[in-house]
Every structure is written in structure tokens, then in C-alpha cells.
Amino acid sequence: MIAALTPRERVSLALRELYQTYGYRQYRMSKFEEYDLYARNRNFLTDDHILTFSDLNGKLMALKPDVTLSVIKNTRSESGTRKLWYTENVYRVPRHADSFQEIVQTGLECIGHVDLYTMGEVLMLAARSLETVGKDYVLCLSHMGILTGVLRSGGVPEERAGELLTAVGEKNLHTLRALCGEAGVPPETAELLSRLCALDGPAAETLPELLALSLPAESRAAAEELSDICGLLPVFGEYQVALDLSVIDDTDYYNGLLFRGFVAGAARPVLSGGRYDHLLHRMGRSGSAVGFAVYLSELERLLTESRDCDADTLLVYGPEDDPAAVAAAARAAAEQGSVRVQLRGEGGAIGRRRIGPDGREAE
């Protein structure tokens, strides 16, 4: 049966099995919500469009352009922390393309108390879900906290404050330093930010120079929790981990720990997610949240199998032979692995091998 998986099959199975290992419940949803949840949220969604329909009652809804708006719109307030897994179609527009596209997702939810070891717990599970996808892959890592610290002990402006974020998350230093000559960032707080900019590289290595700068109170209590985080994952395994503070986004909706992730041969991240307290809270919900999501339609052209045969056995009968010969031979040939049958002269199809009802090698 596992055979006759496709790639993205398999891949969503095991990832579905090592989420259930550490405890997560499978959570499943409608299609569609209220088209209300994500005109409140508009700013949280990556893409600006909603696919949008009327219900019978004249209730305007939307086919789900994402999967965390509907976990914490219908998951119930309640004691203790929820660990929920999920196999999702969503619907949106993604970054660099013209029309709407179902995307197939999976991913973790972790709604309730987070503390150190369940941020470790799911950097885990996030890079070996990228580990499931290939083995040669990058989980990068930020932290919220470190950036908006450094921004709000220079005094910057809030309403400036997006714009520099903006230009760290692209890496461009030309336009951050002229952002903060414009904005009056005092130039201690400017060169600060050009090297948090800079910092790029494997964890281990790149930890410690984040540590060794000079770094306000708030920034440096976020980077001494990004450092513990790190400090748990060798305790489940090697993995392949990268510091990245240009790894950013909304922080309206997002706090602390941030990661992406990239496995080779695929042009965009196929794994996103962080910690996301501020949202819950503006849903209403009490309690933090750290979670992700593995984009496996991302991962389309990267798992395709270039099959060289249709089956193992190619069967060829014709007008002359016994349908009862012609099923023993298929069952026979289908207990040795795959088997396509096929009447003589039909062209188009490729097996291992070629044989006749009566199992010899056919022309």
C-alpha cells in the first residue's frame, strides 16, 4: 500500500505519524469561514485576496486562505495546552503568482502554555519535518524580540519603525541606513541594526557573536532565549540550523521566536512559522501559541518521480486469449508488484517487463 503512495503521500504520512509521536491530535476544519475573520485580519493573511461567496442565508463567507485564523476562531477556551496537527487545502494567491491556487498544507498548533521546552519541541519537530522533505535543508532563526528591542530603545517612531523592519527583512543596508539618517536614528542605534542586518550563519557559530554585541536589555533577553531554544534541540538530535534575523514579520500579530525553512531544490521556504501570542490575544483568546506550516505544494516539482515504466509488468493480450487466462495472469503478475494490462497494438504504455496470458515474454 505504502508503494503506491505518491511522494507528497508519503511525505504527509510521515509527517502525520511523527507529529502524533510527540502527542498532537489531528485537527480538521471546514473549507470555508465567515469572510468577517479575515477582513478583521487582513494584515496576519501573506496574500491581500479572499475568494468570496454568498450562503444561502445571505452570509458572506470565504474559502480558507489560511489555516491559524480558523484553529484559534474554533478551538474552545479551555484548561491546559492544545497540541493539534492538521492536513489543510487553503486557497490564496501566492507571493510572485496571478491566480488563486489551492494549496495543500500541514502543520502544528501549540495553543495554551509555551514555555522553553515547548519552543525546543517544535523547533524539533520543524526541522525534522524538513528533514522528512530532504536531507539537505536550513531551519533559520530569529527572534521578534531582538529587532524591536534595538528599535525601541533608539526612540523610533512607530509609524517608522515598520519601514526598517521591512528593509532588514529584505537585507538591503543601503536603504536601512538611509531609513534611519531620514527617521533621526541616533547612529549607535543605526549601526546596531546594520549588523543584527549582517548576521547570517549556522547557529552555533553565529550565536555567540549575536551575544557579544552590545545589545539594549529587551533585545538581549530575546537573544539569550533564542539561545536556549538552540540549546535544547542537541538533546533530540543534529540538525541543520541557521541565525537569520531578517527571518521577520507583522508585529501585531507576531512575538518572539520566528523560523523558516529551505530544503534544496525548491525556490521559496516550504516551512514557516513562530510564536504568535499577540494574535490569540487580539482573537480574544487567553494564553500563548507557537506553531507552523509545511507548504507541501511547495514541494510539487521537488517530489515529482520521474518514472521510466507505468508498472513492473506489462501484460499484452489479444483478441484470441481467454479473459479467465488473461485475469489468472494479471493476479499472478499483481502479487509480484504492480501489473498494467493491455490489449496488443495499444501503444503509450512502458513496463519492466512484457509478458502474455500465458506469463512468457511477449513482442
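C-alpha atoms forming the largest set that superposes within 1.5 Å between two forms make up the rigid core. The structure presented is a predicted model; accordingly, all values stated were derived computationally and were not measured. Positions refer to the first chain, counted from 1. Compared with the form predicted together with its partner chain:
- Once you line up the core between the two forms, the Cα of L69 stays within less than 2 Å of where it was.
- Core-superposed comparison between the two forms: the Cα of R353 travels 2 Å or more.
- With the core held fixed, L315 shows a CA shift of 2 Å or greater between the two forms.
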Second form
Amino acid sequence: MIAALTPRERVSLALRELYQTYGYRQYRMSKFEEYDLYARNRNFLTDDHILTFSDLNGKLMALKPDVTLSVIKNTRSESGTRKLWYTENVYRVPRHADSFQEIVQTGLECIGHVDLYTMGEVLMLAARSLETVGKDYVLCLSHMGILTGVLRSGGVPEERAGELLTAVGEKNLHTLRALCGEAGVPPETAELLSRLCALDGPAAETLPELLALSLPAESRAAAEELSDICGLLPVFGEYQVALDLSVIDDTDYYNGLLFRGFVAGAARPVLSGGRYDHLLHRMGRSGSAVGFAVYLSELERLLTESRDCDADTLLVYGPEDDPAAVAAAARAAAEQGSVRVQLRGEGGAIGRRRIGPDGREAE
Amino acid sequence: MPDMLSVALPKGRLGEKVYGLFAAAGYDCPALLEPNRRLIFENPENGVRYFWVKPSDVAIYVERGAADIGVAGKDILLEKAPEVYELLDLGMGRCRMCVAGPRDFRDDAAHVLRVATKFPRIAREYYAAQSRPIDVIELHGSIELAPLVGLSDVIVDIVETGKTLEENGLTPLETVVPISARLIANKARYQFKSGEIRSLCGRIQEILNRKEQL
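Alt. form predicted together with its partner chain, vs. the form predicted alone above:
Below is the entire complex, every chain and molecule, led by the chain shown above.
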């Protein structure tokens, strides 16, 4: 039975098993939501396109481009901490595409009270999700508080912070320096930003480097939190974790821990997540939340097996053959492996061996 | 296939100059300079593979991970906004993105400005920042012709020496942004080769600094 699964189905099952092992419950949702939900949080979505239609009562509805917003909307804050996982179809226009696509998104959310243990657990699940997809992976960690702390202590005005963060996200040191000069950022802040922007590599090496920098109080607290979370991971197991402070996201939604997962062979991140208390608060919920999504569509190529044949045995019969003999031969062949039965002269299928209805090798 | 560092180079004079820089940084590949029509060159000894690609395509090869790193003009990076790291300004192929028009051009704010360009995104963002409504006319070549025959009021294009403009009675009116060649890297590939890519950047930066001092 397991052999019949495609690599992608196997990954899906393995992820489901993984999340359920740690007590996460499956969250199911309808295909539609009111358009308003997405319109209000437009910047949270990865692209601007939303597929809409009017419901019978005239309400504008949308085919969901995202799951997290619905999870928050449908989660009561008084019901305690919820640990959920989902696998849902979302409708988006991916980068480089010129039409809507149905994309399967798997993810996990923990909403309510998020503490150090919880972040460690979610991070471990993220690392193990990547491991499921490919043994050669890197989980890159960052913490929004580190950069925002530096920007705040340097007195960088809000309207300049965006472009500075963009430059950090591109690891674009030359532009970062030029922008700092233009914006009149104090030299020690500019220098610190450059150091942070260039900081990446295995967590074991880069964390001590990060903690050795002279950081403003807010950033130091963030760096220490990051270090504490990393300290928790080895208790769960050994994972390939790196630090990369160029991993940034919209501060309107994200705060704190942020992470991206990469797998060798995929050109874009296959996992993305973080702490999103700000989004929760924007939607009128209290508490804290952390979660991630796995983009199995990015793995299309990686998870597609190329098959060199359609079946183990190709059984070829002619119009003159007795159907009962063909059936008996098919049954015998199917007991040993897969079989494809085909009328002679009808090309197309390829088998590892080719037999006739008498069970003998045919040419 | 061992894990080689694959580099997308822009075909042409700039690409050859860039290769010189990479070679000096320890990534030489002598086969590259042989006169033939091959597109891929490898040097297994120092683990590097080069491709020659059309300059405007470099960012695509890098963003989609067909190349680990590449060299692209800032004009292309601004226009296509690929999701890549921009690691170094190589300072080569310097020019500027300009608004150009007839010498006696006066912007009449009462009309929508017609702008002919190969860089619609750059043009839109530049004028949007000034809240100036424009009508973008996207062309693929001989942009200078557009204002001469009344297709557009001005053009947004790359100006190197300004000679083509001058010969056609046009002049640069405003500088949109200075342009030069940038070293870019695929964000996912970088995670697996960060040590190698960083040390390459360091060596190139050293060479550039030495040149600057001369």
C-alpha cells in the first residue's frame, strides 16, 4: 500500500503524523471567507490577488488565499491555547505566474499563550518538517526584535526604517551604508546594522558572535530569547539550524522569532513562519501566536519521481486470445508485482518485462 | 555532479570584465576565453562553472536557482525586482537611468506625461513618488525615436555618454538613479554555500578596494 504513494503523498502523511504526535489537532475550513477579512489584512498576504465572487445575499466572498487569517478569526481567545495543523488548498497567483493556481499549503499554528517551550516545540516541528522533505536542509532563524531595537535606539524615523530593512533583507551592505548616510543614522548604529546584516551561518558559531556585539537593551533581550530557544532544540534532537538576520518580515504582523526553511534542490524557501502577536492584536485578539507554513508546491520537482516504466510486467494479448486466459495471466502477474494489460499493437506503456497470455516472455 | 559554484555572467564586454575580476579572485576558467560558441564552461580544479547568458536574463537564472550567483545591472534589478541577495556593487558598467527629452522641454502639469521606456516599473515608481500621472509606453529599442516622432513627451532610459541623445537633439533632464553591475545570489543556494560565496565576495571586495586606491 505504502509503495503506491507518491513522494508528495508520503511527505503529507509524514507531516500529519509528526504534528499529531505532538498533540496538534487538524483544523478544517471552508473554501470561502468574506472578502473583508483579506482586504483588511492585505499586506499580510504574499500577493495582491484575491479571487472574489458575490454570494447569493450580495456579500463579496473570496476563495481563500491564506489559512492563518481564518484560523485566527475562528479561534476564540478565551478557549485557551490552541495547537492546530492544517492542509488546505489556497488560491493565489504565485510569483512569475500569470494566472490563479490552486496550491496545497500545509501548516501549523499555536495560538493563545506562547512561551519559550512552545517556541522551541514549534521550531523543532519546523526542523523536522524540513527533514521529512529532504535530509539536506537549513532552518534559518532570526528575531525581529534585534533589528527593530537597533533602529529604535538609533532614532531612525519610521518612514526610513522600511528601506533600511529592505536593504538588510537583500544583504545589500553597500545600499545599507548609503541609506544610513542619507538618513543621518548615527555611525555606531549604521555599523551595528551592517554587522547584523552580514551575520549568517550555523547557529552554534553565529549565536556567540551575536551575543558578543554591544546591543541596545531591546535587541539584547531579543538576542537572548533567540539564544534560549536555540538552547532548547538539542533536547529534542540534532537539527541543522542557522542564524540569518536578513530574514525579515512585515513588522505590522510579525514580532519576535522568525524563520525560513530551505531544502537543497529548491530555489525558494519551502517553509516560512514566525511569531505573529501583532497580527493577532490587529484582529482584536489577545495573547500570542506562532506558526509556520510548508509550501509543498515549491517541491514539485524535488518530490516527483520519474518513472522509467509503467508496470513491472506488460501483458500483451491479441484479439484471438481467450479473455479467460488473459485474466488468469494478469492475475498471476499481479501477484508478483504490477501489471499492465494491453492489446497488441496499442503502444504507449512500458514494462520491465513483456509477456503473452501464456505467461511466457514475448518479444 | 560535485557541488560546483555556478555563475551566470552577462554576455558581452561587461561580462568579460567581470570574469577578469572572478579570475583574479581565484575562480579562473581558461576555457572561457577560447573563441567558440559554447555557453557553459567548467573548471573542476577550483570548482566553478560559468554560463554566458543575455544580460537581462541573469537575474532570472539566479532567482530560479539555475545559477548560484550572477552579475546583473542595477537597472534590471530595479525593473524585475527579483528575490535575490544583492551582495556587492562591482562598480563596473557605470551609467545612470535618466529622464531625457527635447532640449527645450517644459513639463506641462496640465497633461498626463507620456513616457516611452524599456523600464516601465522604474518609470512608474519614479513618477509615482512625485505624484505625477504618466502614460507609460513600453518599447524594446530605439527609445530615442519616441519623442522625435511625437509618440511620447520624454523617455526614461540608460544614459552612458549621452551621445545618442545628443545626436538626436535630446538631452538628459533628470537623473532617476545611478546604475552599475551588482553581484547577486540566490537566497536558497546561499544557505548551502554561504561560506564560499562570502569568501568570494571578500576577495572581490579586496580587489576593488585596491583598484580604487590606484
